[in-house]
Every structure is written in structure tokens, then in C-alpha cells.
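A single chain comes next, written as C-alpha cells; it is the form predicted on its own.
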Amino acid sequence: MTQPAPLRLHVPEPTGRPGQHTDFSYLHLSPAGAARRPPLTTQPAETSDLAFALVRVLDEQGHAIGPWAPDLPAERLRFGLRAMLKTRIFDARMLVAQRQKKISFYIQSLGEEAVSVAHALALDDSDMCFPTYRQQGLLMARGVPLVDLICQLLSNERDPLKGRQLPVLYSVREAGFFSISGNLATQMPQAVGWAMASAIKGDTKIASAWIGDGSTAEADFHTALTFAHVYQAPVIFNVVNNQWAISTFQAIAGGEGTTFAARGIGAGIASLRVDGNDFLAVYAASRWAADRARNNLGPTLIEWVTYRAGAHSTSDDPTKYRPADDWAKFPLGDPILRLKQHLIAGGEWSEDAHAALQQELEAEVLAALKEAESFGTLADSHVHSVATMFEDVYQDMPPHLLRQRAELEATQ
């Protein structure tokens, strides 16, 4: 008998490192309009092909084609464009504020704006979103005041969370935006539990949760899939495959040789793989999944294929682990430019209108920042009193905490 070769492990490597040319040949891309649209009542196993294809609507000329093309009025599309552009301008301005030491930490959603904005438009306002830290587009689409968001980032005296959360870990209950957790993947089982509670109460609200490609390796993700499948919870799982975790390529989390959408099929959940930089495709797939959930047809998992155009956070330098030209060469392009092209091609937008909108939004964000700074910034230590740590814990504060708070306040 021939002696077998020694065992060895396969360690995934990205297709490009700093100083090398970008290579996105590993991405399986379907032509726009090629992916079929199954009926809402389709069985999860019957979506297997869609977990490996790529749902796309916008072609290279900006035209909407194929069975997934949604019938959205131009006014709604312009609103979506505005919300995406507002998100990008907000991110850029907050990044500058962090560099000026007014904010301790910031995370941008550069290149991923369509995933959150278009999804928000496909949901009802009463639905609950369980986001991770790159879905500020949900807040922009739902009209949350910028000053409130910036005060949270500045951790100042008007911070609605009283300085108890890291910057960007927002919590806006009235906007259906569940508290973000720094512990990755915990929002997945929380979303399933919320969705199950909605069904138990006989409500009509659904849940939608986000997770990054890297965090799908966490046990919480798989636990959530199991519960959602078993109880047919009205929930949407959004796997944002932006190709990179912090500095680790998506293949380390299992994205090599298969898709993240395929994990849903294995768990008995209807699954789609969608062009996350195509606003119309994101809206159509999100609406399909929301309609399934709301009609008691079970959960849906959607893998959004997109790209993290910037650093993971202000603590990260992507030039240390990936080619510098990746964003410019990403084959699915820029979501804002693609929707802009679509509107211009349909005669519903123009370069002049776009320039005017950008100028308007830059002024709006700057004005909101100045107002928020009037309540203090990290640079001037104008923050909530430490005595507030005793609040919002007990309905009736026990005597020993009342004494401790009094002692603390006496020393200030």
C-alpha cells in the first residue's frame, strides 16, 4: 500500500496584498436581470440556485432589467439617493471630527450605503432592525435627527445614551433601531427572539438583523438560524459580505469555494445572494424577504455582496493588508453613482441637481455638527456627570445607591 502524503491544512489567502494588483476573479457575478425571481411561497430548498447566483437589476448603462426590477416611483428613488449621499457626507464629516480629537472612535459605511438605505425603504416603520456598526443608513432613511446622532458620537451632555455606549453604537427605539452591541453576532439571536415574540403576540411586525461576513463564524449566528428555521420566525438575516473583516479576508470565515447565502439553505431557510451595490436589487430582495416574513412564510437569509471601501474603523489602516486600488476596481461599482446613473438615464436627475444636493447636505451636516458641539465634545470634556451611572438601573433606587450617589456628588 502506498504511503499517503503527510496531512496539511489549507489556510485561505486573499487574492491581493499591498503592492499587488487587485484581483476580483474569485467573485461569481451573474449578468443583470439573469437571476430568476421565485414566488413568495417557494420552499427554502428551491432557492438553492439563488444562493450561488447574484440577483442584479441595474445593467452597465443604468437601466433596470429582469424579473427583480421593482416598480418604484422616481420620487422614492430620489429619496433613496438623498439618504445614501447624506450617509456618506455624514461619515466623511464625522471622520474629520475624530481626527480633530472631538470623537474617540468612528466607523464609516463607505461603499455600503445601499444595503441599509434601500433595505429600510422596503420595511415598515414599525419593524425592528438589529444592526451592526455599519448601518447608519437605516437611521438616515428613517429620519433620525443628525444632532442626536452626533451628540452620541461626542458623548456630550446631550448624548441620548448618557455616555454609556461607544461612539456609533446607537440605540433609537422610536426609529426601530435596536441597541448595537460591541459583542459581535449577539444581535442575531436577539432578532429571532424579538420576531418570535411578535408572532406570539399576534402582531404584524417583523425583525431584520445584520451581520458581517467575518462574524458568521460566531456560534450565535448558527444558533439564530436554527431557532428561526424551527419556529419559522418572521425575521430577515442580512449577511453583509464586504470582503473583509477587520484585516482578515472573507475566506477565513468560510467564503471560499461557497457562499454565505448557502449557509441559509443548509439551515432550511430561503436564501438569496444579491448585488449589495445595486439599490434596486437591494430594495427588491428586501421586499421579497419582508413579504415572506409578514405572510408567515418563514425567515430569509440574504448575502449582500458589497465592498468596504474605507478602513474598518479609525483604528485601522487597510493599506497594511490589501491593495490600495481595491475600491476603484471593485466590479460592482459605487452604489451612489449607480443609482445616480439610473435616475439620469431615465430623465429624473441631472449632474447639476446632484451637485446642488451634495452642497445642501454638506451644509446640513455641518450645521448639525456645530449645534451638537455646543453641548460639548470629547476635546473639552463637557460630558455627562458620572453620577448618571446610578440612573436607569432600578425603578426605585435602593438606599445604599442613594447614599453612594450623594457621596459622589459631594466630591464633584
Contents of the next structure:
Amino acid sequence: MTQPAPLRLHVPEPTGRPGQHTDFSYLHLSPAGAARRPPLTTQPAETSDLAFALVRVLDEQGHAIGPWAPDLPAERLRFGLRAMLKTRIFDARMLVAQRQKKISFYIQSLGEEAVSVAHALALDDSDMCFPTYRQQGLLMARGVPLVDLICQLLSNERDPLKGRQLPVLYSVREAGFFSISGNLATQMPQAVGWAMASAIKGDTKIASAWIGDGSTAEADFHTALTFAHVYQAPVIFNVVNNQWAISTFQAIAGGEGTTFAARGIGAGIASLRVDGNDFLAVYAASRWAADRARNNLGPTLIEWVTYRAGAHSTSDDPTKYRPADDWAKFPLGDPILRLKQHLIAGGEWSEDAHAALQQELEAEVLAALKEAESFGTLADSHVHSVATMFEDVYQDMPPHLLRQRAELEATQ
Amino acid sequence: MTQPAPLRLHVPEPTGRPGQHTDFSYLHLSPAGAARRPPLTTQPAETSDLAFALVRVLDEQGHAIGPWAPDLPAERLRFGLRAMLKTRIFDARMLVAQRQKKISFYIQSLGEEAVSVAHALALDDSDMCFPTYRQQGLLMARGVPLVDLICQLLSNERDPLKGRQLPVLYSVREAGFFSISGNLATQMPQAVGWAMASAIKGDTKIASAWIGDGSTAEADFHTALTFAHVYQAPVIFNVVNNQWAISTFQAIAGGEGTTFAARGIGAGIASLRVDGNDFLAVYAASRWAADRARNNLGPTLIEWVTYRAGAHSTSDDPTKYRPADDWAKFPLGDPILRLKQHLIAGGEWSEDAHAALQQELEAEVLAALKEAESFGTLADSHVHSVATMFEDVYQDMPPHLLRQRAELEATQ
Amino acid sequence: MSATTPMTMIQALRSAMDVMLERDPNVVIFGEDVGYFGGVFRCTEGLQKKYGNSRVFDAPISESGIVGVAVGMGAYGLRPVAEIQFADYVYPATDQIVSEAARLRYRSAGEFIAPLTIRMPCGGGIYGGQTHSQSPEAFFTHVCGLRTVMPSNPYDAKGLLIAAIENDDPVIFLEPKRLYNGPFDGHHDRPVTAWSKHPLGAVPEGYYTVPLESASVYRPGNALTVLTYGTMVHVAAAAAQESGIDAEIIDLRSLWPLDLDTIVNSVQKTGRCVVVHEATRTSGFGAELVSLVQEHCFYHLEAPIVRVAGWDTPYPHAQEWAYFPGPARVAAGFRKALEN
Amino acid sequence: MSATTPMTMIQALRSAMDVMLERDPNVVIFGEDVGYFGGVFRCTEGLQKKYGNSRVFDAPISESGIVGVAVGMGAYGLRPVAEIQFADYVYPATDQIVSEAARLRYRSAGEFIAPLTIRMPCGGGIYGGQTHSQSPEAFFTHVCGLRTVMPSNPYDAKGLLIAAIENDDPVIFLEPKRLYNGPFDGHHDRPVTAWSKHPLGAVPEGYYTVPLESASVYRPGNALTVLTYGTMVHVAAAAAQESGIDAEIIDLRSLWPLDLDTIVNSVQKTGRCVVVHEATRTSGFGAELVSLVQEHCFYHLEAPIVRVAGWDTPYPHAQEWAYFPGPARVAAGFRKALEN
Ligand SMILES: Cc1ncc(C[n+]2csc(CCOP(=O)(O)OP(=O)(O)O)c2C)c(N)n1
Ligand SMILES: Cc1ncc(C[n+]2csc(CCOP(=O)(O)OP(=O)(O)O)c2C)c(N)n1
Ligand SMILES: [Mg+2]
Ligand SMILES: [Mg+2]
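Could you switch over to the form predicted together with its partner chain, since the one displayed so far is the form predicted on its own?
Let's see the whole complex now, leading with the same chain.
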């Protein structure tokens, strides 16, 4: 070979920055109905094409087409629509509460509601979800009382987590919602372990774990894939590719020229890439994965293509690093509007019903907030007593913590 | 769905255990010449087929066939044969020295010589190798003086590493051989960082990193893939799939129903699965990968299919967990015999020349051992002074280490 | 208590796991090479055969994965006993231990727990070099929510391991590998002695526990108090014997949370204290012991507390015995504590 | 030395990186969100624009990868400055730090080095809860081969960061995030004060260093010696002022290796010592400080050394100010050290 040219470092860039227009062609979308639906017993390697395609059910007119169109009664769809809308309204109201300094911090899931709500509908209630901080839709779908959630957000005297966790880092065991960690990706191998335990005990419960596109770069994601594959654990991996990880574009996590679904194929895991804003597609793919897991057919990885419509958190300002109007241009649209359109097209819903639902849910959220506030807020110092700080470090409080608690009480 | 059957844990098993015969059909071999050779500029995803196939050049008769057959002068092949044979003879002699308690510990590379030696031939001397403990073939191919290596093994007064490392954990900077870590897989992201540095500086040097099948389960392997893909680092990943990781079969690392090469595809990296006992295939694939890296075409992952013919280390007894005669039955044979057959078939080598070479190398190794022993051994306590223990912890020795060294000297 | 048998530390640990696999169907055991092969130190030999491969199985070489899945299993209701092949290889699991196992109960206000036991061989003395010799206990003792335990003999090893498995908190269970086959006192040039000759090598066959948070007085004495654990218990005993110094040797057994009363009582009696461990000295667990003693026994102390520990260097291969704090160095520490 | 400008700690850190990117083409900076955006605390704002994206760039969310590639870059000859977004997220990188960066020079007998600087914000006081508030310095100080540094003001921050980048050893550079925008003294209910009002907020614009291994006497005094660093320097100063106790406050700056002479001189003068840090108490770096003081100043000590530290619990969100060792608790520690 001739003397090679100097090497250079490639640093991926998003296709849009503030002041520009994002070119979304990098998403490589397939039309609704185009992707095939393999049998549950498919070999993982045979799903390769689906890891690069895009499973979609709803077409532009809101009709459900193709092999993935699920057979879901309108009743369930309306339930899903309600849960998504509730999630969105809840988020909006809590953002206001945060701006009012009632809540110290908040993370919304705007634009991504389908990937948790429709998934929840495909699981059994006794299945365990291992979420990140952006799956409040699971809680809404599983009917967790809003007051409990808001008390956690307010860090008040009724906070079920005793004020120990940042707002949104819920833990709701009885709703099959695992304690959220502030450390990214750690829940992934834990979900595998939980699923392995179910298999070891010969039970029928499965696990479902969530991770963001950015967080797939964390080692625990890959570790989870390896263990799930080796032991054929009954677990579903949900990669929520909402295109951004705080200020970094999904290519910085390795999305360039490949997909996150493809990671699963490499690890010997059946994998799908799915329109995450298509409620029916999310349900159908989730159900396929859940049925595989529950029938000893092993793990499935699903990449949900969606868009983080809001700021990363209340500490973030996305106009600093991406075009402000991206969401409006995002080709997969809004999951709530798309399901609404589908229901209306089928004669199962109406604009009036929607408006009424919206009003009802707004009132419900407001009432819950009011009730929760009656138990205090962090700002007004109505929090769990400082003595509780020493509890639950161990099952029984060891002498050194008894001494420290006494020391604290002496200096209060 | 009907009530599902109880879940069960799948625990992979090898196809042979002591007292049985291993069924090697799990390897899914392709015949020599069958795998296509894509252009250097191929898109990573387009190498998917090659991650499941097997690149082979040498057929049963020792002829080089197919698109991967390299254009390598007989001179270079004889050089490679010599380096492989030297590696094998060195290993055998050092095992004896370990049994004689001159050396405290040893790891041989029996049966895997081609994957380091032929690879070294495809690199430039200024490229940096990030090896594990089983790539002594790189040192032989790059002509590192045997006496230096043996002094490291003997931990004696001339040990270049001052007795600090276990035998075989060499570091030979001037031969482009990075310091071997006792911690598995850590070298992988380091190799990526080294390659990124070369790219940042606009240099032309590339990195090549090594890892065993078992160690691919370590998180650092995946982390390395992610970073290499994101920054298109000029690095080669060599996964030596020798079927075993101490007592665990490659399926425990996730080799069941997929390949280790496939991991690369998932991460957006061009990947090949190659007959690691076929010197010509190893050279050709390595060269392909090196040319890609050097031409800013990004990283390549190569799975080398081979067999760990010996014990894991001198602390291991493989007859406890696998059939004793596995290597004799291993379908990819012995890399040295296969290259020898090829050279003889082409009239470039003879049994006599081989016997003479064998004798010459045995004498060379023995002489080196003798010379190295003249500088002492760990057993006879001719080691670097205890005071050297405090050096190189920091660039300059801080006061606390000066105090500790004085304290040691006072109690000696 | 059932009849006793002479056991090595390896046999005692295996017996503990055998007893717990038998008693509690939620106990599962896994780690690198622990299944078919029975572990590189053979601690789990025969257990897969006896209990099947969904109770005892090999794991991929991924310490973070081993601990990560153990956390999930614990949350499900199992009691995983995970083996890390060498303590030197625990670092990839740090995040799952520190951020997850140790804090799961706290952050979920008790909804989820991580009742894991993470076993790992530690310490030097087998020419293992810097990556087969480390004693990382100090890290774990700094992490609230963890329990850290290190036995020094077969009897304690079995009783503590059973207590650890039964405990609902995550327990880091460090096994001094140099003690696996005999009570090593630091004289590497002398023949190996057998556990069968040691009173604490007599181990009950069935179930029993040695309570966590309880230290034992390994050797009563009056001249000074030695706070130590693991291999160093035997080295300290040799130092006492050889120097003729009447040291009271306290074997902590549970490093954290620990048995402060036993420590304070002894130091208040002797007025002098030596802390001994094999780990590097700076910010080692010995520093915490020194701090506790000076906080609780200041007015009883007649001389500075002395630390004898591994040097602040990696554990070298060839100079292993100059690194290892053997009886001579420990005895020098005793003499220093007796000055003034 | 060049003209000084008032800078916040963030500006001072940015200025240090700017100066070094300018002076040394081998300096590269990367981490999560540090490139285009300039870091979640804005420490690297504008640097990518100025130096291009092969000198300053975003990294995948993988702390182990960030440190792992930094080790490789260091071996090549670069001087990587890596940012870990919060110290609480450093644990996935533990193995690359402990087993690799810290030991590379040693194990290769000097053939390869790892001249990294790993920056990370630490400490609480911003309602960040248990995963945005930790102070993990004790871990690092236990690892031989590492240097651990923590500045308490803009002047030191810049000078120490430049010294760290120039140093050939791997340096853990902890930045108390509560100090980023002002000298916080623990009174969270009072208005924030600005660095521009603090003498150490005046920072030279160009190149200068504050040497590693040198402590500073932040406040001279005679009643007792306070050993502390980071945010607690200011809290201790408030405690001294409010209690009227004439404390000599030593700002360690370099935690390990450290400046023992300054410590010993002060304690020998005052005869009393209080160690203050925000990290959990048990096996915290304070334990090492206590040990060193009692080893080197035993006969000068008139009372037990007192530790004031974070409780041995995770850092809670709602009870943050009961966890944080504020001026009242520090002053109580002073009074305790003055008893007897
Ligand atoms: C181990 C760890 N590293 C870094 C962070 C800081 N952090 C919190 S969220 C986040 C971005 C995650 O992005 P992504 O996974 O895509 O999820 P998304 O926010 O888009 O839902 C980062 C870097 C963290 N919480 N934990
Ligand atoms: C982090 C870490 N975990 C465990 C070990 C112990 N160990 C050393 S070699 C080995 C097996 C590695 O197998 P493989 O990667 O297949 O390489 P091979 O020995 O077959 O060449 C193990 C488990 C280690 N050295 N480092
Ligand atoms: Mg994201
Ligand atoms: Mg192997």
C-alpha cells in the first residue's frame, strides 16, 4: 500500500443544531404494515432484518395495517389513551409545581407515553418492570394512586420513600415497579436476575427492563444482554431511543450506521425496531416479546424509536443544543394524537369525548396534587423526621447508627 | 393464551465432558475458499454474513484457495512458521521449567500460535498490540530477545519488570507490546484510546487488541466496541475463541446460537469469523482489518476460531472438565502442521528442514534459558532488591513511601 | 450442635453452602467456574451434582453481571451466594455493590432488599502477584448498608457464612486464601501445618451460626491489644509467641458493623494497641480502627496506636515476603507499642 | 504572574483547561455532555468551539469507557482530562482507575504511564439526593499510585488543575459542586455569597500552578487544629467565627499524597485536632487523618481527635441539611475537642 494519509478522529454530530433544521432521514423509516411478523419460536439470528426495519401498524390515516396489527378491543385502546393522557397531564402539572418550587426536580415523558403505557397493557400485573425515570406511563397504566406519587415528588411526610430519593425515582413494589436507581443502566442486569429467579423457581412471572439510547453505552446494558442470552432469561429489554441523552445525540451512544436493536442480534437475542409512537405497534411488539418470555423462548430486545419532546429534566434547556422545533417535525408524530385519530377513524372515540376526558383528568390530577400538598412539601419542611434517615440502612440498626442518631438529636 | 408452563433456567453445557466425545458440529464450519472477501470500504452491517461464516484459505490438502488467499512470499511464510514453532518450543520448555519450580507460574498458547504470529505479520512494527496472557506469538514474531522474556518468567534480577508481575504478564514497549494486565478485558478500551490518540494526532499508527471468548463477557469488551464505533477508531479487536475459559465452555460466555463476531455487527463494526488455525486466513483477515484501520475506514472485529489445546495455566487440570482427547479431534487441526503442509505442498519446505529448524530453535531456547538462569531465579531469591518495591508507584517517591521503605529496611 | 469433623477452611465453606442449599430452597450459588468444576479453589465442588444446575451454576466472566443479577434475584426473594474468583477482580462490580446492593433497601424504604452474600478469596502469600493478592476490605467498610466479614478459621468460616447467607443485608464475605488449607502464621519457609491440628479446625457437620458483629478474643493477654482479622490473626499469634509479648489478640471476624465493646474493653485493660492488616496501609480499615480506639479509649492509651500493614504499593510478585507483614514486622509493631 | 480577574470556581476550572489546551497540544478533554454543550455545570463551555472537536468532545455515557480510553491515550502520550458528570457515577470506572491507571507505571516498571486527570463534581448541598451528592475521596486515597486533590476556592482550583494536568501520575480531581458559584459556609438558608467578594476568587488569567502535596493554612489559630478540605473549609471557618473558637483551619488541597508537615506542625502547636469531611464517617479519609495525627503527635494531644463527618447513611434528599455537617455540628466538634 502507498503511505497512508493521516488518521483523523470521527466525532458524530446530530443533523441539526440550534438555528438549523434537523434532517430526520437518518431514522430510516419503513411504512406501516411493511415489517413481517415472525413466529414466537423464531431463532434470534433470524430477526436481524427486523432489527434494522421499523415495525409500524398505524398508517397516516390512522388505520391499523399489516401483520403486527393487534387484536385489541376498543375498550383496551380507550384505557390506553386515558393512561397516556393522564401521564401527559400529570407531567405538565408537575412541571408547573416544580416551577412553583413545590417540587425540587422533575422529569417529564412528553412524547414517549406510548412506550410505557402500551407495554404495560401487554404484561401481566405480576410481571416486574425495571424502569428508568421516564416510564411514569407504567404507573398510570397500572393505576397507582396519584396522591402516593405526588407525595414522593413533594418529599413530604407521606412520601412512601421517606424523602430519601429525588423526585420521580419512585419504587412501587405492589404495582410491579422496581425502585428506580439514579445510576443509569444498573437495572438491566437486575431485571435479568429477577427473571432468572422466576425461572429457577419455576414460576410464570417475567421481567421487563427499560433503558435510554444514551445509557446503552453503559456496560450494564451489555452485561444484561449476555446473561439474558446465556440463561435464556424471561426478560424484555426496552431501549427507548428518544434521540437524545441530555445534550448528546444518539450517535454518541453508537447509533450511527446501526441500530440499538442490532445490539441484541449480536448477543443472540431476538430483536425488533419499532415505532414507539404507534400505540398499536408498541402493544403488538410488547405482546410478542412477553409471549416469548413466558413460553421459555427467551429474551427479546425492542428498540422504541421516539423523540424526547421536552427538556431532559427541569435542570435542562434543550434549546442550547438542538433546534427548538424538532418535535413538531419529528416524522413519527405524537403517540396520543395518533391513537386518538385511530379510535376516531374507527368510530370508537370523538373530539368531544377527548375534551371531556382531558377535563376529567386535569381535575383528577389537580385534586390529587391538592390532597398531596395537604401532607406538606419539602419547601415547607413537612418531611419525614430526621431520625428516619438512619432507618433501612440495615435491616436492624447497628450500634454505630444508634450512636449517630443520638448525636444528631443532641445537636438539633 | 392458555396458562403457561413453568419457566425454567437454561444453563448451557458443552457437547462433551470427561469420558465422552465432544461433538464439534456446534462450530458450524464452512469449507476453505467459501467465504467472500468484501472491499475494504464495505459498510459494517454488510459483513453480517461473514460474522456467521468462517473465512478459510487452506484446504485439506494444504492448498490456498478462494478470495482470501493472500499474496505472501514463501520467505514470509517460513518466517511465520519459525515464529510459531519457536513459540511452541518456548512454551514447552517453560512448562518444564515451571515443573522444576524455576518459574512460579506459566501459561502456554499451544494450538493457538497462528492467531498471534500471522497477525503480527500483518501489522507494522510501530502498531501497538494490547494482548492477553496467551499472545506470546506476537513477541516471537517481533523478535523480542528470549533472555529478556525468560528473566521476566524467572522474576530474577534482570527481570525488566523488576519482579512485580506474575510470569507471562510481559510489557515490551519497544516491541509494541502493551503491559499485560491480570484483570481481564481492561486492555480493550485502552487499545481504543490509544488508537483514538493516534487519530487525534493525525499519526498513522493503529492498535490491535486481544481478548478470549470467556472474557468477552466482561463489560470492558462491549465498552471498547462502543467507543471504537462511535469515534471510528483505527483498532482491531481479536476475539480468540479457543472454546474454553478455564473450566467454562464458550457457551457460558454467550457463544450459543450466535458467534462472538456477531457482537461487532450489533455495535456497527465490520466483523469476520475466521479459522484461527489457518495461518493464511489469519494473515489475510488481519491485513484486511489493518488496511481498513489505517485508511480511516474504522475498526474491525475478528473472531478467531481455535482451540486451547493445553491446560488453562499451570494451575489448571483440564481433564477434570473436558474430554482429554479433544484437541486431537478438533476439526481445524494444528496451525503449525497446516502451514508446514502448505509449504511442503508448494515445494517451499521439507520434513528435513523442519526437523533442523526444530532442533535449532530448541537449542536457542535452551541457551536463552541457561543465560537467563545465570541472573538468578525467584526460587534462589536472586530478585530485584526489596527497596525497588517502592519505586514507580508514583513518578517521584512521596514522603510516605520514603518512610515505609526506611521502615522496611529497619526490620530486614 | 451436631458432631464435629476436622475440616479445612475450604471444606467448612463448602459445608456451609451445602447446609444452606439443603435448608433453604431460595439459596442459589453461582460464579465463574463454580458449577461443574467446583471453583478454582474447589469451594463448591460437588454442589452442582447434588443440587442441580439451576441451584449451582457457572456464570459468564463478568463480576458486574454476577452481582447485578444477584441483586435482581434477591429482590425476587432468592438468597444468592455469588463467588468472585479473586477479590482483586471485584472492581468491575463496584457500582452494583455500592450503588445498588448496599442502597436498595434504603432507597426503596424497605420495599426491596438485596440479601446477597458475595464470597471472594483475598490476601497474599501464594505468589499471586498484584492481581491475586489484594485485600480490599477498606472499600466495603466505607459503604453504608454493607456488611463485611472475614473469618480466620474453619469453625468461624462455616458459622459466619451461614449467618451471612441468612442475613437480609448484603454481606461481603472475604476468605483469606492463604488460610484455605492451614493456619498460616507468616513463616512461609516452614512446612505447612494442617487445620486438623488446630482446635478451630473441628467443625460441626450440620447447621450452626457464628453471629455477625461479634469479635472473638483469639489469645487473651495483658501487655497490649491487637486488633486484626483473617490471616493476620495467626501471624499476630506467632509474633506474640516469638516475642514473648503477652498480646491480647482480637479477631474481629465482622469488620463492619463491628463489635466495639470487645475492642474497647480490651484496650481499656491493656492501654496499648496495635492494629494489623495485610491491605495497604493508607486509608485501610486499620485507620478506622485507630480512630475508634482513640475516640473511645483516649484516656486509657499509654502510647500511640501502632499500625502494621501492607506497604502502600501494589503487591509485588518477587518481593512478596518483604511486602507481607510477617511475624517479625508485627513483633516490631508490638515493641513499638510498648515503648514509653 | 499575569493580571487577576474575579472568577467563580467554574470559570477558574475552565480557564485552567483553556490554558492547558493552548500550551500543550497533547491535552484533550472529554466526558458526557462536555463538548458542544460545555458540560452540565458548564465547566467546558466554549472549549470545543475554540479547540475543535478532536481536542474537546462528547463521550458515550460510560464512565468505565471514559477512563479506559483515557488510559490508552495516556499510554500513547496524550494528557487526557476526563470529566465524570458526578462523582456518584464514578463507580463503573473503578476497575480502570484502581487496576489500570493507578498501577500501569508500576506493573510496566515505568514503560507506560497514565498521566490522566479525572475531574468530577462531588459533595452535597444542592438537593441532589443520594446519587448527586457523594464524596468518594476515601476510596481513591486507599489506592496507591493515585493522587487525590480537592480545591476549596477558584484560585486553588485553577492552580491545582494545571498542576494535575501536568503531573505524570493519575490524578483524581474532586470539585465540590456547592462551591462552584460561591464560598458556601453551610448556612443554606442565607443568601448565596459570590466568589467575587472572596480574596481567593481573584484568579490570574494565565498559567500558574498550586503545587500538589501542599496544604494551606486557611485560617491561623491557636485553640485547635482543623483538618479539612473542599466545602468544609468554609463551613469550618463559619464555625470558628460563630463559636469564637480560635481554630487553625488547614485546607489540605492535596488529600493524598499529602503535606504531613503542615498538619504535624499545627497539631503540635495547638494540641487539639478536629477532622471534618462531608463523606460518610466510617473508613472515610478522616480516619486516615486521625491515624496520622495520633501517630505523629500523640504526645502533644490533649484530648481525643474529633471527627465531624457525614452520617453513615446514604445522602438523603429531604433531610439533606440534617445530613450535611453544617457549622453547628462542626462547632460542637470544636467544643468537644476543647473538653478536658
Ligand atoms: C452512571 C451515570 N452516569 C451519568 C448519569 C447522568 N445522566 C442522567 S440522565 C443522563 C442521560 C441519559 O440519556 P438516555 O439514556 O438517552 O435517557 P433519556 O434521558 O433520553 O430518557 C445522564 C448522562 C447518571 N445518572 N448515571
Ligand atoms: C476481571 C477478572 N475476572 C476473572 C479473572 C480470572 N481468570 C483468569 S483467566 C480466566 C479465563 C479467561 O478465559 P478466556 O477469556 O476464554 O481466555 P483463555 O484463557 O481461553 O485464553 C479467568 C476467569 C481475571 N483474571 N480477571
Ligand atoms: Mg435518550
Ligand atoms: Mg478462551
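Positions refer to the first chain, counted from 1. Just so we're on the same page, rigid core means the largest C-alpha set that superposes within 1.5 Å between forms. Remember, predicted model here, so these are calculated numbers, not experimental data.
Undergrad: With both forms fitted on the core, give yes or no for whether the Cα of P12 moves by 2 angstroms or more between these two forms.
TA: No; P12 is a residue whose C-alpha shifts by less than 2 Å between these two forms when the cores are overlaid.
Undergrad: Relative to the superposed rigid core, does the CA atom of F24 travel 2 Å or more between these two forms?
TA: The answer is no, as the C-alpha of F24 shifts between these two forms by less than 2 Å after core alignment.
Undergrad: Could you state, for a rigid core superposition, the Cα shift of F390 between these two forms in Å?
TA: Displacement of the alpha carbon, after core fit: 2.4 Å.
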